[in-house]
Amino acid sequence: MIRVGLVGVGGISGAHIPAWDGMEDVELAALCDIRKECLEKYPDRHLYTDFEEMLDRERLDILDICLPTYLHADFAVRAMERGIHVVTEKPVSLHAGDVERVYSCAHRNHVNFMVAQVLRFWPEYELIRELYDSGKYGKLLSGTMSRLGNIPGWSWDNWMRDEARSGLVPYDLHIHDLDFMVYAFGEPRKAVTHRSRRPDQDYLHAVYEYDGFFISAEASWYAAPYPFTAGFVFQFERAVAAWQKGKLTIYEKDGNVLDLSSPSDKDTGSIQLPKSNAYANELRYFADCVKAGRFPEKVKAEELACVIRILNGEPA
């Protein structure tokens, strides 16, 4: 049995823990958050307002770390200077600098490190960069990517509003779409950015060009109340694939048009995408690669720092 601590019981841990409660060979053991009030409806944890105290008191293989964005690499090195194996929310840092020290900790600790940048563990992303790779529609032409919604009023100490905590927009949200494209197609030659912040929104636009293609992505925190959406249109020499209010539509150029979000009785020559949670996959994935002795290669260190890079508009 596998025995799991989770510190940063606020949004995303609302993800990962039933994620962790689903798994039959990992006990979900510990939470961790200063906020006493937010581990009240876990009476059957053990639970903790002190980081150290928990990972004294604890015999833990695996720490999750859900905490505010700028915490991410310096509690991922506490415990894995402890011997324990640490899977950590989105993304490592805001500095590329902190990939390598915490890989390099990692690496020297013999233990597992991987960053959750969950679009990696999505079916209908993941069908995306199956089809770039098999090249069954053709080349890629272009892409669209987006991911909108209004600006978070609901973090502890409102953090996320706090450039030098968060990243804003780009961290928060646009970074999902550029990691995806990294992951995907590699490193793109050129980034044109262009964004419109001011104190209560923030919006990105980039254009990335691969040799090829190019992929233009959007992000928001909008003032208004903006429902949250995210979806891509990718166009093929042969096909176009869309996935748009949780649907995954592939279009054709013969003209047919398949539907590989929901189960068919019919035999459309395709294989259907399977209903799958990301959040649960990615913290399978890691697991297995605990017991498997395995270090989590689905997510680079390299690919990271690029990212981040990216981001932060720095050389290579």
Ligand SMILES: NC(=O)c1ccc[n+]([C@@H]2O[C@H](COP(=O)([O-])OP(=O)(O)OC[C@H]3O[C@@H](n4cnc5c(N)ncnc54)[C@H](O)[C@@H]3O)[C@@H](O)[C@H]2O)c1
Given for the second form:
Amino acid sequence: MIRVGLVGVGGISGAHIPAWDGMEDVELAALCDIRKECLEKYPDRHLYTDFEEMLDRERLDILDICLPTYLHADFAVRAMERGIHVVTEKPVSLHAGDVERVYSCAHRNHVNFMVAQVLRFWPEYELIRELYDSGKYGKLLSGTMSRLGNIPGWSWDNWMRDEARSGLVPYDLHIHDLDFMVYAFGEPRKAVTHRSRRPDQDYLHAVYEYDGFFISAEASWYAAPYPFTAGFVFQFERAVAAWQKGKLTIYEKDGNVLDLSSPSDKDTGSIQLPKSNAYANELRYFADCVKAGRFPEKVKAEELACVIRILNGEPA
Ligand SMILES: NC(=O)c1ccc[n+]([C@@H]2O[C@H](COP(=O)([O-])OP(=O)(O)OC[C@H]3O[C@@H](n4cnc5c(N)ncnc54)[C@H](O)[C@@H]3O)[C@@H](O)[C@H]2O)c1
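Form predicted in complex with the ligand structure, per the form predicted alone context:
Every component of the complex follows; first up is the chain already shown.
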């Protein structure tokens, strides 16, 4: 059994806890949050309001960090110094220098470290990467990616609306799409960003240029109850792939339309999309790496540092 402890039992832990609980070879043994009320619905676990006490008392193989962004790197280092493998929610930090700090700590202590950049484990996004690599539909010509919603009002201590602690829309939302671009297509040669920002709203539009194609991406915290939506449209020479309202469709140049969200409806030929939960996928991948004694290479330090540098407008 792999013993897991999780710190930060707020919003996103609601996706991580069931994912760990769904694994037969994992026991999510301990939870930690400074707010007692967040722990009350898990009476069957070992519960802590003090992080160091959890580390002192539990024999953990893996620590899962679901804390506010500004705490990720420090808490990761504190656990790795004790020989515990660490998977943390995104982003690792708002500062590129922290990437080297956490990875060198992991290597020095011979433990695994991974930032859970969930789109790398999301079947619809993985398919775009595969189509790009294989050239199945010819070259990629353009892409649009979006991640829109209203300004968060639920976070503990309102930390999300504090730029120093969350990095606002660039680090909360847009980082998902930029991280995917860097993972799938490499570092863009140019980025042009526009931002409309007020105390109660934040909107970002960016265009990333690559050799032969460009990707535009938008992300928002609107000051209105706009429902959260995420999607993309990628234009290849011989097809358009669109993920909209949770449905992935490929429109082929010869007129075929492949509905990959309900593959039983139609023969989709060589394209198969596994039905899976990306949060469970990322944590399963990390647990498998720990079991195999293999460092998780799917999320690379240099890619994380590249994304932070771009978001901060820093030179490569
Ligand atoms: N991958 C995704 O799709 C996704 C989605 C949402 C959030 N996130 C990331 O997850 C992280 C958490 O976001 P959230 O929405 O769950 O925030 P949240 O505010 O809902 O939860 C954070 C929790 O941490 C607790 N906490 C704060 N300081 C602590 C400490 N010192 N010790 C123990 N507990 C402490 C708070 O009480 C709170 O319960 C953020 O970094 C965010 O970027 C990722």
